[in-house]
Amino acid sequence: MIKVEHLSKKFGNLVVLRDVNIEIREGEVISVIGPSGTGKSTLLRCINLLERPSGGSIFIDGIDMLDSKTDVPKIRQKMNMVFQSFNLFAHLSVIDNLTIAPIKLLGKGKKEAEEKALGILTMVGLAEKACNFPDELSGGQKQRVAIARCLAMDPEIILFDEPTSSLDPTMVSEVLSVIRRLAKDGMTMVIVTHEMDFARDLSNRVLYMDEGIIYEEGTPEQIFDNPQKEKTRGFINRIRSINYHITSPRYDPHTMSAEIEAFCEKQILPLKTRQNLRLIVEELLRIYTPFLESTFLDITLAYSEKKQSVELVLESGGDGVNPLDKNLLPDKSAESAIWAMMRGIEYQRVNGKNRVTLLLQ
């Protein structure tokens, strides 16, 4: 249904999209997730040609959208879009909002259009609001009307641009329930969303966007349970982290200790966790310091809000050796103290670096 190849979009010198490639099959529900400002909404607007791409190609059901001969308004009749801000006609009643396009663009009679509109409003739970005006509706009701207006055009594809982002949390579920109904009925949909549980439950595939590209894609299980790339893992797990790059045994441990303490306070970590973390870092630095005469040490402290876990990652150069190998530690008591406060310790040789990952209790 949708094929995007090498799509790019620039606003002046600002590159928003670069080399985006997607294929979406009929009946698929695709969720697009990622941090703000990474091009998700721009991607939808380019697919619908509300923004003209700077490069690449877009095919909708085999039709080249960028061909000068393509009747773009006609394609849009089959590929509707739901926006964050509803975009209802304030001077028209709900039912008139639904019937104006089928009458003017599809040539339907008023009675036929109204009968269909009432059926759609019943489906989205708003039949009793048919004669109301948009300013008499709640945000959730307005968004359901916006979805109903799309459905009145018999679309084959619906693009959703963060359909719940401007809603009060109590209204989000009523909009999501309508989208779930459409997915069950086989509607092809591309949904830009920050509702992670919704994306996980509803999608056939999830696209994670970062830096203007499709950074990683896969099934919901792959993206949410086993993301392969670091930025995806950070976004999914809501990881907050700090990093230190040490190149000499003459580093400043006091500043580092103060910054770690401030990080822990900001994340509202339990006092016991903070105490253990301080002891572990002190012991690890004592072990690693002899190596710093000839190599570097990168320390990353990460807190995952979703997993409620604290992770320490230590990367160092040099030969392929685990600095925390029990057989290499001269002080066995130090090793015992570290292991007692850990749920797990893993060593890997990655890109010529020695990486040790420690997961705190």
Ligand code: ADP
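Positions refer to the first chain, counted from 1. The term rigid core refers to the maximal set of C-alpha atoms that superpose within 1.5 Å between the two forms. The model shown is predicted, which means the values in this text are computed figures rather than measured ones. First, how it differs from the form predicted together with this ligand.
- Treated as two rigid bodies, the chain between these two forms differs by a rotation of the smaller body against the larger of 69 degrees.
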Given for the second form:
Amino acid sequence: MIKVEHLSKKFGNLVVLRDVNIEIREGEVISVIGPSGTGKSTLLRCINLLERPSGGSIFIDGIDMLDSKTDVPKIRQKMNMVFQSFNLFAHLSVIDNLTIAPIKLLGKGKKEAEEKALGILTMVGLAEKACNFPDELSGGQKQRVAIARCLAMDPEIILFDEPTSSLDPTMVSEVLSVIRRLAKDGMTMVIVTHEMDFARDLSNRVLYMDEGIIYEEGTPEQIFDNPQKEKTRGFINRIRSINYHITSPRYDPHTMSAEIEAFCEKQILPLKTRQNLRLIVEELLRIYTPFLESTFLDITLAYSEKKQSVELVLESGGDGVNPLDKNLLPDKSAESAIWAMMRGIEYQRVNGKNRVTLLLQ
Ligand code: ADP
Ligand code: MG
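Following the display of the form predicted on its own, present the structure of the form predicted together with this ligand.
Up next: the whole complex, starting with the chain shown before.
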């Protein structure tokens, strides 16, 4: 349905896309992930020619988009785009936002367009808001209107550019749930997203972008659980972990536990694991506190889907000793409590730091 070959895009001297090759079949849901600034938006904008590519070719249903004889506005109707910032017409009511393009571009009658628009608004849960104006809606509602407006054009493909990243966390799921519904209905979609859980359970394929190319691609399992290339691995590790840097015994334990809690929620960890984690972190901090007068402590918490386990890495400065060494612990019972909840503990001296790696049961 979409075939992108050797696509390149430069802005002046800045090479954003070097050599992008993608093939997307009907009904596929493709997630595009990667660090910011790697050209994900530019790629979407090139695909529907909001941005003129510098080189390469793009075929939509076999039609060469870069051929001067191609009727680009007509093809673009097949391939609508949803933006991070909604881009609704502020001076038009919700229903007029949906009907304006079908009436003006597809020559639909007003009544027919409105009936159809109402059907779509019902599907996205906003039939009651048909006569409201965009500024009377929440961010999540606006984005659902933007998706509805897209659907009013009967697109064959929808391109989403970070559809939830400008929303309050409480509104993300209402938008994702609409996109899920579209996937179920078989819509072909390309979604640039930072919602990794969503990308994981919705997409057929995940494309990781970096260095101006599709740096790695695969099934969600391949990309999230077993990335093959270094940068992909680095990116996946970063998004699946949190890091906490403590520099004195007077750090804020409440902010830290709130962050750990939020992390657990995002990774959908079982309650038992969360409770254990809380106890372990508390216990570890008690053990590390005497060291904190003279050195720092870096705590990294990462969830590995593959090992189905949480890994805790503690790095501290100071002399080469294992802070969890049995003989140094003031209270032996504390240590045995930690052991009981662990699948493994390993001490290493790395780059002048004491690194202890703990794997939770
Ligand atoms: P992403 O969506 O992955 O964060 P973008 O596609 O938005 O990345 O941007 C990739 C790079 O291209 C960035 O360095 C950005 O500053 C640059 N860029 C994007 N659009 C333009 C533009 N219209 N003019 C100049 N530079 C641009
Ligand atoms: Mg972007």
